[in-house]
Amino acid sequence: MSNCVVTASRLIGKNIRSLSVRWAEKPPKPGQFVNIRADGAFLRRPISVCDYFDGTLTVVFEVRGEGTRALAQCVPGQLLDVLGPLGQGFQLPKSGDVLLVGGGAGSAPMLCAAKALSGRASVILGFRGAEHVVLDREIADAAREVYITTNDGSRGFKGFPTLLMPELLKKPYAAVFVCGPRPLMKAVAQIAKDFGIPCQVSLEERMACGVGACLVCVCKTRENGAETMRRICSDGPVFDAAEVIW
């Protein structure tokens, strides 16, 4: 747990904003998240980690409820107490390379992970509107290649990331990374078990401690053929797709 001082607040997109703040704890990991406490909010907010760069960490929320709504206040200088890292994040390969799918804020977690796979990743990035789309300029310089889906087409392919799959898939990919809405995430997993590439999913949940000890964020996984809850903030939030009963 640490008092972070707020290096930066802006809106990047239609009620999205990006929050960065000074980091002094162990650098994340991709995939991994911080619980964040909010003016107001009794529970704390657990956002994926979204940068990590030279004692900066950055994460990108929807503002949605009260606790997102005091996040977006934050000014500068402004102290902040932030629990983290936190989770199991993506496990990356040692080679060959990956494809990332990001879904509206979803898609936050998919620029520490291009950066992490260093020119390893290709990506889709899939948002409800064209005024919805953020950090695909960013992610574009740390990835091998970028494409945008938009639900209404009003910018790039019409459609959901889904639809650019089939295609990709043709090439070789060592392992698939998916975070957004579930119904994506399901349908990202079951493309790519038809194409046999490993699939990791990073779940969201609502959470209260953030470190497993209340149990309220539990998910069914099936482990050695046996049903099994799980908890989400510590088990999680990225699990290997295959174990997660939909």
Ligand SMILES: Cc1cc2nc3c(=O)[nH]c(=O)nc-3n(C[C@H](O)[C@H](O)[C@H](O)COP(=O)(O)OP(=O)(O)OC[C@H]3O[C@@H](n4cnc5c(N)ncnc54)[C@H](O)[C@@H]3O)c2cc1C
The other form holds:
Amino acid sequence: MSNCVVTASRLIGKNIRSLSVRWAEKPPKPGQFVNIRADGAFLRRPISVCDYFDGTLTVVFEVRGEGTRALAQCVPGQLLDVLGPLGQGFQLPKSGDVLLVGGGAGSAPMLCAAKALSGRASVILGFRGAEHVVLDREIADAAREVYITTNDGSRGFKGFPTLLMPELLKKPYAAVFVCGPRPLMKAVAQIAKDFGIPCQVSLEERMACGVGACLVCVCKTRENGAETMRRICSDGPVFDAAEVIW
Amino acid sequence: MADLRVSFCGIEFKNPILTASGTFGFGREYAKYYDLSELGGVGPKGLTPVPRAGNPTPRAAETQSGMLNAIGLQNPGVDAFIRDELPFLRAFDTRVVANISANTAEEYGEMAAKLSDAGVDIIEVNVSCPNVRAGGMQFGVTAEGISSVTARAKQSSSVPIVVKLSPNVTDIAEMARAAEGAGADGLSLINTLLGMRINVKTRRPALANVTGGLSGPAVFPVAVRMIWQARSAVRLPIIGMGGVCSGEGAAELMLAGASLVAVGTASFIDPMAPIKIRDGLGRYMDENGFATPARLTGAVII
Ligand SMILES: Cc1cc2nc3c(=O)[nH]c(=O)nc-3n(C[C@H](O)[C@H](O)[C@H](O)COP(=O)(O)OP(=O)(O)OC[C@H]3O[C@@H](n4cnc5c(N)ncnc54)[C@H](O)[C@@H]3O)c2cc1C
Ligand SMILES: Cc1cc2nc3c(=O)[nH]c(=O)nc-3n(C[C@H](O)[C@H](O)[C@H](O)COP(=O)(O)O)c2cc1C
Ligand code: FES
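Alternative state: the form predicted in complex with this ligand, after the form predicted on its own:
Once more the chain from above appears, this time first in line as the rest of the complex follows.
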């Protein structure tokens, strides 16, 4: 745990903010998260690491309820209590291209992943509408190609990210990574499976401790044939899609 | 700095601070943050005779200064605990307070026998889990239930039996007397208070289990009151818990009658909470002239 100095706090899309802090703890890996204490909220708020560079850690979050509303009030120079990095991130394949799929705020960890894959990433980002599109330029700088979809067609392709997958997956990919709403992750995992490509999903669940001690955040998985309840905060948040029981 | 050693049920603890069952896994997670040997004792997750998968999610909901949980006693079972987890905990120089729940008095007895043979220091008999249909609060809300379970566990165990009481009762003194009468060596309280939240947008309960147990600072005054009432009713030593977040909070439960204090939900906010609370308690004792923790116990002036 550490008290970090906030270095930037910006509105980057409709109701979506980016928040940067000076980071002296362990450098995070793509897919890991931090657990942030927000003023007035009792429990910490888990948020994926969006970017880490040169001692600055950035998260991108949608303003939803009390906790994220409080985080939205952060100003540069103030201290913020950030615990992390937590959880198991994406396993980057040693070689080959990776298709990254992000839905809404689930696009955030894809910047970190695209950077770590240095030029081996193709990315599909899905948003509700044009005003919700975030991180497209940053991710485009790190990835080989980026496609945008919006539910209403106000930007990029009209529809969900799954729309573009069959065409893209005609080329060989070593893996698919996905983060976003559960129905999207489930659909992406199914398509990857149909194409015989291993898929990693980044799951979300309400959390309390964030470190694996309280068993609040579990999901049902299949491991070596047996059903087990695993902790999203410490065994995940990233899981092999083949193990997840949706 | 004050001498924090304290004797409880004839066992010496290096300090009065424990971790509360269910908030500390089996110790591995927080062992990454500090040396568990710094603690007076650890309270591993509640165990049952056979493995349990627990309740569906969402299992937690935030409240004003607290949280509801409905884990449903997810655990690998008593045998797996003894085989896979206890050796890890025994490698630390700290006391292990195992916590057990079961469906029948006989099962409580069998688990107590296994765990005392395996070498835990104390067995905490949980008759107060609000989140499972059988084996939880059903025993803890009647004097007969408490008596039958306590007697069985006591018969089968070679280590002290501490009965963890439910706050979800009308008369805590009656429950404390039932445990004492059946041979308990100590009491522990409070477990969580039964609560419920509704999402007003969706009109659905915040928890999949509908109801859950309230913990954290929100329950602290209830813990102080119940510890004081139990202490006034029986002679048994008490492990106090419920919303402790600071050294002063620990001291307050001790003034009300606790000999040891367990820290639960506070660890979720700050992983170092138990250590900070131990240090804060030491400072409080120094500043207020208490040479040993035992002097604090029950020292409320009324
Ligand atoms: C591993 C992980 C990574 C995440 N990464 C991001 C991210 O990068 N960007 C982003 O915008 N959001 C992310 N989320 C979701 C984010 O945690 C929630 O949006 C946030 O907790 C909502 O808090 P609130 O106070 O605004 O909402 P409230 O509804 O007031 O919160 C009430 C309680 O429910 C919990 N909660 C509510 N929604 C969620 C949710 N979707 N997941 C988990 N807990 C929830 C809160 O933490 C809090 O305890 C992530 C969640 C997890 C588990
Ligand atoms: C997530 C969670 C899980 C719990 N699991 C158990 C359990 O398995 N057995 C038990 O006796 N008490 C359990 N408790 C109750 C705690 O041990 C403690 O009595 C209670 O939370 C009050 O203390 P606190 O406010 O410091 O957390 C649990 C509490 C929480 C928050
Ligand atoms: S949030 Fe406590 S185990 Fe995951």
